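Heads up, the chain below is alone and in the form predicted on its own; it's given as structure tokens.
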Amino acid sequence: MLKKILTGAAIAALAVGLGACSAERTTSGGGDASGGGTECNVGIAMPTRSLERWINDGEQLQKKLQDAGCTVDLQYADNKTDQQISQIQNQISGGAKILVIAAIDGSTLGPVLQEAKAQNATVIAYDRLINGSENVDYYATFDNYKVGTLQGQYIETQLGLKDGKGPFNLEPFAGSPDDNNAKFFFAGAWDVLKPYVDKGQLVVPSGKSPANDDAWASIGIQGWASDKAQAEMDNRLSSFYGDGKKVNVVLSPNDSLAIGIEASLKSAGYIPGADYPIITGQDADKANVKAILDGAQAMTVWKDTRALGDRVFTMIQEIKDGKTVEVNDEKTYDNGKKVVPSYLLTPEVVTKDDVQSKLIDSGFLKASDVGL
């Protein structure tokens, strides 16, 4: 059902540009498509190196396509959507044929999508939708609805709500206003939860319980800022937690809010133990995985985005070589000006047991990075 909300709130780009302080330019190979189509010069656009998966999924598709002999331009925008489209516009004069772009606020970038189509390049969404143009040719993200459905019905299995139990103390967080992605995380996962918050087997002492899911946006921590959760928590906790009430269960779309989250938490002086509160999460990042291993979080959900920058990767060689352009969707993702072929990926669910196996193993991280 709330696959459907896709029309809204910004996601994709990321840019290239030369001015930026904290640009990173590298070039190599380049030169026409064999076969007809176009020629393989990239821009790439991630939004910040603040978090540690912007870092790999830009780094790592920038290899990718130079070991294939592509002129490669990677660029970071420090989060500031001025910046992002500067290097965007400096990409195309440039010469970028493709653009890949992450958006920090897609629903700014229709201008400079209209310089890009003026230059015959293709516009790649990665992970966060554009919204607003027309000029975005395709999208490539996980399923982003399922990646809060997996976190609702991760609440829901533990607290055993499905067979009547509670009442549970549920504080809600969702993503940065600004991020399309934030409303379908929220969306899966209150789909979940909401029915529980109706019949009282979930309770928000705090009152952030949103009445629908179109309502998201009220309880948005800004730019996914770990030290602003941490102060959202702390303001929760003092107000509403006084005479030995306890926290049980925080649904956090993020790793990067449950960092902040869960600091809060020791603070007010939760232990990890039998009746630590459950912690949702998602991306993997090497702190979140040591909280798991630490009795601090729950569970994350992992994308792998080495899987993304495949399918990116994928989609680029087609583009380059004049073949048709692989997608498994095309109805979902409307924003605002068409709907936008996509290639949905699919997330899943890690937990303390699943470390090794799932994150260690398939060589996502290392051991060492996570403190075994």
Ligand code: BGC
The other form holds:
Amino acid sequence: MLKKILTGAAIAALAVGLGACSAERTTSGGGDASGGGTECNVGIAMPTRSLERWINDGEQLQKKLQDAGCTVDLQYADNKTDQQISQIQNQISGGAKILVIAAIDGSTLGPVLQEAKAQNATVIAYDRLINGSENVDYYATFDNYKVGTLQGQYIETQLGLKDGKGPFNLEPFAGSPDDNNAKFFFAGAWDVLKPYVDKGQLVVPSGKSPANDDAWASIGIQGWASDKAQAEMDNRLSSFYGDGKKVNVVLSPNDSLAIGIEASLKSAGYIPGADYPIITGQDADKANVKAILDGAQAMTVWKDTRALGDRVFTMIQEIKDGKTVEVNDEKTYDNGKKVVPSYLLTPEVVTKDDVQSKLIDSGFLKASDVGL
Ligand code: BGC
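Same protein, different form: I have the form predicted on its own, so give me the form predicted in complex with this ligand.
Shown next: the complete complex, the earlier chain at its head.
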């Protein structure tokens, strides 16, 4: 018993000591001599503050865990892999027993996860899979293939492709080549759209039309950067649409790319209205929901990040209590070393018509956030 108390106190002292050098470390309820918080010592590693969703993801989970008496260290890595690795190392040396990681580059974390395993920490891949490591225990995410399917089907329905309509000019984009999710998003959409490209109902004037799902990275936008998507769209418009040709539809895998694409279209003179292209998205970021209300974006795939946080919170409770961790998919996410037991949540489409009922009424966004 005495040994247990001393160990608890030593870990608490270590956690407090490290807290002094980390701006974002918060120790609430944890680290007392009774050992209450030391079991639930969680490191959360998020990719960047530059995208709204990750701020919400991190802060919501942090709050829930703190309210439950856990010790939590939340870090953001400015989309820099090295920074993320050293943040995770700090969390491990700070005594983290559970790591929740939304990887920047899903293939570079093997060595640091080895260190995590050495101190028996449980690793949950958050939203993005971590590849090439045995030491990923669980994966919690949305059904990423379905996100793409919803985007593809939206385009299919809006353009009447099933009824044989066309040809329409399409410009497809894909996400960051280092993000494991990006290929699932693309495959989901391309499995719906590619047959129409083959039939000539969809035409890709830029030629940036991947021959198959595996060729997606050729049109990937590094770091999911809006400015890079904008520059790419500028290039496509000036090189392939010079003769008065118009874009009818843009497959954008997420909202940050859509923002750049919309800015490019705007500077090329496209104005929301009858001839404005259909543009897809994902995340329901405030700026994009405003764009949807203004007619500058057709839809977004909404992933309620609160539900993802709740699921990870449940997983953490189960891990902490030594219970079986509930998963609902044990076949889809092979990381090259193992099939990672996963919990997949369901994404849904939001258009102008259901901004109020889905996003505002559920409290995901405030009406004032989107000018309503
Ligand atoms: C996430 C998306 C997000 C993108 C860029 C993906 O891994 O699943 O929700 O838009 O990263 O941050």
